[in-house]
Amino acid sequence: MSFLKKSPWVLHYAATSCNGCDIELLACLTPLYDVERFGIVNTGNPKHADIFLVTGSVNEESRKVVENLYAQMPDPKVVVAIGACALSGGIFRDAYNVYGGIDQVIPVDVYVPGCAARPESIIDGIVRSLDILEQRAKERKRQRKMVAL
């Protein structure tokens, strides 16, 4: 994480989840797991977020919100799908109103499996997303230099 100039901020959205993964995600913020030791800051504003954490499957209403939040996030950004529902629709995948996983709507960079995903897995997914974010930031800086020349 040497290239990043600031702490990465995460935005969490619970699409149509059972809240199992949401509870585990919130457990990551407690002193027991302490995701803030990696410099992670939780935000409610997509315009400040670098990492988009999504739990739950996608239906028509949540699709609009997910697309809107993703569009508001500045580049570079990373999307992390947390839990079986976010990966594939989970136990709800055969429901009439479920499209499937988050990758049916927006590009996903990191998949965190589980039902419910454990805090250790979620932290591992966030740390992996930091590497991707750093690579994208370097590439963006390289492209800016090319344009400036």
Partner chain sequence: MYLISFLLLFSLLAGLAIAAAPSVGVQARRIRFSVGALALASVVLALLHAHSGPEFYALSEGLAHVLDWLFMLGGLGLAVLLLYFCRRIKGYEWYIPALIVVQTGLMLYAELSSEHPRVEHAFYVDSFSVLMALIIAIVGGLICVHAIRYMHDYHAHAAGQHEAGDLDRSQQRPERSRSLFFFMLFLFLAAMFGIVFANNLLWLFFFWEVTTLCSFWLISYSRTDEAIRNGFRALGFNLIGGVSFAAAIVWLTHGPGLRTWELDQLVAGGSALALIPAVLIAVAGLSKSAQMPFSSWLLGAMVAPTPVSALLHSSTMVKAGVFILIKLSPVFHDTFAGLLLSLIGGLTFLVTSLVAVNQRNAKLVLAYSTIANLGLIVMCAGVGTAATMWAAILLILFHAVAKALLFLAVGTTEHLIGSRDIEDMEGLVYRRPAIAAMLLVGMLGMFLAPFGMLLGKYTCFQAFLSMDVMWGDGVLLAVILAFGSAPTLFFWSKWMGKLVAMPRHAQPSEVPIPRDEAIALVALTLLTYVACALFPLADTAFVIPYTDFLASLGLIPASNLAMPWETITLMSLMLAGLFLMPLAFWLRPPHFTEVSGYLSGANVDGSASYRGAMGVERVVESRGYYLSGFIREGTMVRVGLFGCGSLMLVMLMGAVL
The other form holds:
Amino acid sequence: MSFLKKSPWVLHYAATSCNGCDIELLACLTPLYDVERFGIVNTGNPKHADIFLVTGSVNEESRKVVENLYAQMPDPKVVVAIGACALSGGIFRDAYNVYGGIDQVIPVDVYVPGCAARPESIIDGIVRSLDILEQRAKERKRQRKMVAL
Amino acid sequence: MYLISFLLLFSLLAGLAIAAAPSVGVQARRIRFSVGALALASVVLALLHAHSGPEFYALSEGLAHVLDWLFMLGGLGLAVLLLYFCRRIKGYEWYIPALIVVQTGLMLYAELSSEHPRVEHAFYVDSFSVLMALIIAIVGGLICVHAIRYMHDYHAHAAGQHEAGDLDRSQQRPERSRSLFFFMLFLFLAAMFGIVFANNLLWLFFFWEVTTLCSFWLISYSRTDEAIRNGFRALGFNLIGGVSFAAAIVWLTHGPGLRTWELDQLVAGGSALALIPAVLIAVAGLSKSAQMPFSSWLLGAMVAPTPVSALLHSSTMVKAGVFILIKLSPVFHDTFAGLLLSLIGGLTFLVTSLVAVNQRNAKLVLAYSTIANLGLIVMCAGVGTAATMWAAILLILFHAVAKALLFLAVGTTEHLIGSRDIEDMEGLVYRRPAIAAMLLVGMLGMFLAPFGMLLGKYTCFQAFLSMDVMWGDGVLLAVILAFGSAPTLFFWSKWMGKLVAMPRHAQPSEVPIPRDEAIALVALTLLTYVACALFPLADTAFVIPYTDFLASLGLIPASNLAMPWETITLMSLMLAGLFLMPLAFWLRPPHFTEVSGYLSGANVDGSASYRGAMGVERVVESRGYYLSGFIREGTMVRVGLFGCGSLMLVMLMGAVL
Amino acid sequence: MKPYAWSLAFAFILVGPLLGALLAGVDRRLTARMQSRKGPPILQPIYDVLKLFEKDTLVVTQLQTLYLWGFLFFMVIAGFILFLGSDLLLSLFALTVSGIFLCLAAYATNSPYSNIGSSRELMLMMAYEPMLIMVPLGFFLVTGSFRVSDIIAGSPWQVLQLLGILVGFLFVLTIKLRKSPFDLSSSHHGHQELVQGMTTDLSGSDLAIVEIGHWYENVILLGWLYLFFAPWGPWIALPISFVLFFAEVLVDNTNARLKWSSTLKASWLMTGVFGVTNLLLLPVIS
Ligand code: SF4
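Switching from the form predicted alone: structure of the form predicted together with the partner chain?
Let us now look at the entire complex, which starts with that chain.
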């Protein structure tokens, strides 16, 4: 078993959200939901994070940042897009400066719908991403072994 | 005896030969040869005298008489020379010629008195002075080797400035002033040997004054106005000490108590008889080792070329001051004068350590930390127990080696990167790995376990807490040491942090370190390591015999200084770790993926710039903390000057009354 | 040197981190409870570190790992000396060296966040170092030796004689454990102006080294605390030290952070008022 499942650290980035989803995401940390029960910690730092939570759509301002943050996260890692905006651009989809969902820039593993996404579904999305994370960890281990050979 | 005369005379003759060298190449060869010979002689001397008590040498009647006259004439000549230099003083520096006249007058008064004490043993060798001789010959010699190339670059650089209109008058005849420069260095070495081996106080005083002269001349070397003013300040402050020394000699000639011209007799006099002259000489020692209130001359002296700073103003000449204090240390044992002396050292240590945090100029950091460490040694000397003398002597050794290394490395760095600003040394580990490694070793040696300086501090704590002059004295000193060590930690680590920082831009690789400089630097780096690894050896060979001898005379309480073997084992373990970890890292480096530093995801050009507001690309800059709003240099220094000044006055008056 | 001292010292190397991890786990649990949350499992810190070893390590410069080795090495040495019953002052020196290596690692990565973090860490070291030195000095004045074995065998009254030192030590313990109000240089809580301070640019196994180092540090500091009560025997001394140790969690959760200058002033003032006064009064007390 991989310990990644027991201690997923998340990085939260608001690409261009209306902050609705962000509020819901932070609600997960409150005593009511208390995600630290599962070892989930909001690190605020890509270099420590395993799960990249992005809210909001991608536009010209945030595109580079999303890419940079993703690149600075060590493998294995997964990306969870939260909210309608992050999935497809949501209500901002047709704005002149918006590229669309997060998957326009980086590969997304789990899509959490909703406008705003509810804390329960966010937690559910994170839990689902853990299986993918574990999968990646195994692959990564195999890769390392092959390099070592 | 022969070896001592060899060391003394050979350095003098070598100086002449070097000055007379027809070409730069010949000169360099002669310097290397003389340094080698001196080092060899000092090592032989060390091998002969390690582990043994002192030996005193009497001169034959006639020779002693001739030498007496020679030294007196020499003293007069020195005074005339200094007065001649004084033609350039400004109005407010009137006190300098006055001091020269007073000092010479006092000396003549003592020397020409009809019935003066007879000097039986003119010279002596004990394990402490052998250790000093090793430092002078080897560390000093390496600095001279470093200076060969350094002065070449220095003149080339100065010539460039000359064309740019910045007047540097040593440039008018670079060959001549260069020759004279090396002559002064070797003359200085000769004088230092004189100081550590002379038992005759008058002769010792002559050597003492020669080092003052050398220091003055070398500080003013560039002949810029700033250099000349600083030179005169150094001269003036050292002369205050000189007058005090001369007064001590007069006291020893005409005074009511002890009458002797011999150092060992003076020390043997103990606190009952010898306190007054000892305190007077202590003032001279304080001025020579730049303790507050005299400290400002050493900071001014940093205008001198870096090898001079390394040789005179950190590893040897200023050590002459603490050398004499340690020699007199048994006299101060268990006296108020000793406690006051310790407090002067302690206050200096505290204030200069704090002020060093403010400095951006690498040389000034080194200067302040030199004063601070000398303060620590003075603290030890004032306590005057076997343990503190042990600590003080080891501190002298480790400080001389590590500080010389740091000064030379800073000098070389300055020539390589064109700045001595600490902020400009960012990423030196990547830009200049060799020189950065040396700087790091020097700094580690200055303040970290398991290197020697820390060992000294450790013993100090123990010794301070065991002293017993008045209520709370030991605690006071220990607390000063604790509070002074904290900023020391801060400014060294901060500097180290700058050195190890990953440069944000790719750096072009440039010219290699010149050969002579490399030889000196590498040798000193190794010495720092060796001194730390083999310190138990240095301890049994040089320090223990000295303290044991004093204890056997009953001058200091006997004590068992042997370190528990497990402490030594643990220290060696740490030292081995410091050596093996980089080795292991070098042999089997981990291969991790490199990414740029974290800039909130807004990185544009790696770690070097980020996208700021309005989409503007901004360069990342971060500077060290200098706490200039928190520690105010001016106020601190004033407090130190006033505090130490009054302590010194109390010490003088207390001793006289 | 008795054989059991050696076994204790080696036990520290092997079991120390586990104990330290448990301390950290209990700390997190307590914090959660104070915020009326349930909190993570007690073993969570261990899961975290094991996970970090599964991750890739991204570095800004390869050398940062070397400095971290130095950090861990000297931390272990500091604890080894302490649990061997050897010299307390020497142990403190090793602890200092270890702290400096951590700062060097952070400086090496040279991002603005880790830069400020390590500068502040140095400032904190400057703040707590004098007080930490007072502790062995106090023990020396009471027992006549810097040796831990002698301190343990000291008089049962030593904690009363050293009450001021104990108060001062508890004060700087808050800094040493990186607890609020002094968590200036890095913090276990994310989302602050310094991101994660010193550890911002450390990841994967590098970060794991830092965590393990902190576990060792927890045990060492607990050991220091224990020394004050040691003559009463472990059954009394250990519970007291645990209670005092976890009192820091309470402080952590009830205080806002201070600025560095206030921290420096406050801790030097505390050192002066409690530490130095206590040392000066010792001849009168005993
Ligand atoms: S999905 Fe809705 S709540 Fe979430 S960021 Fe977009 S608009 Fe706001």
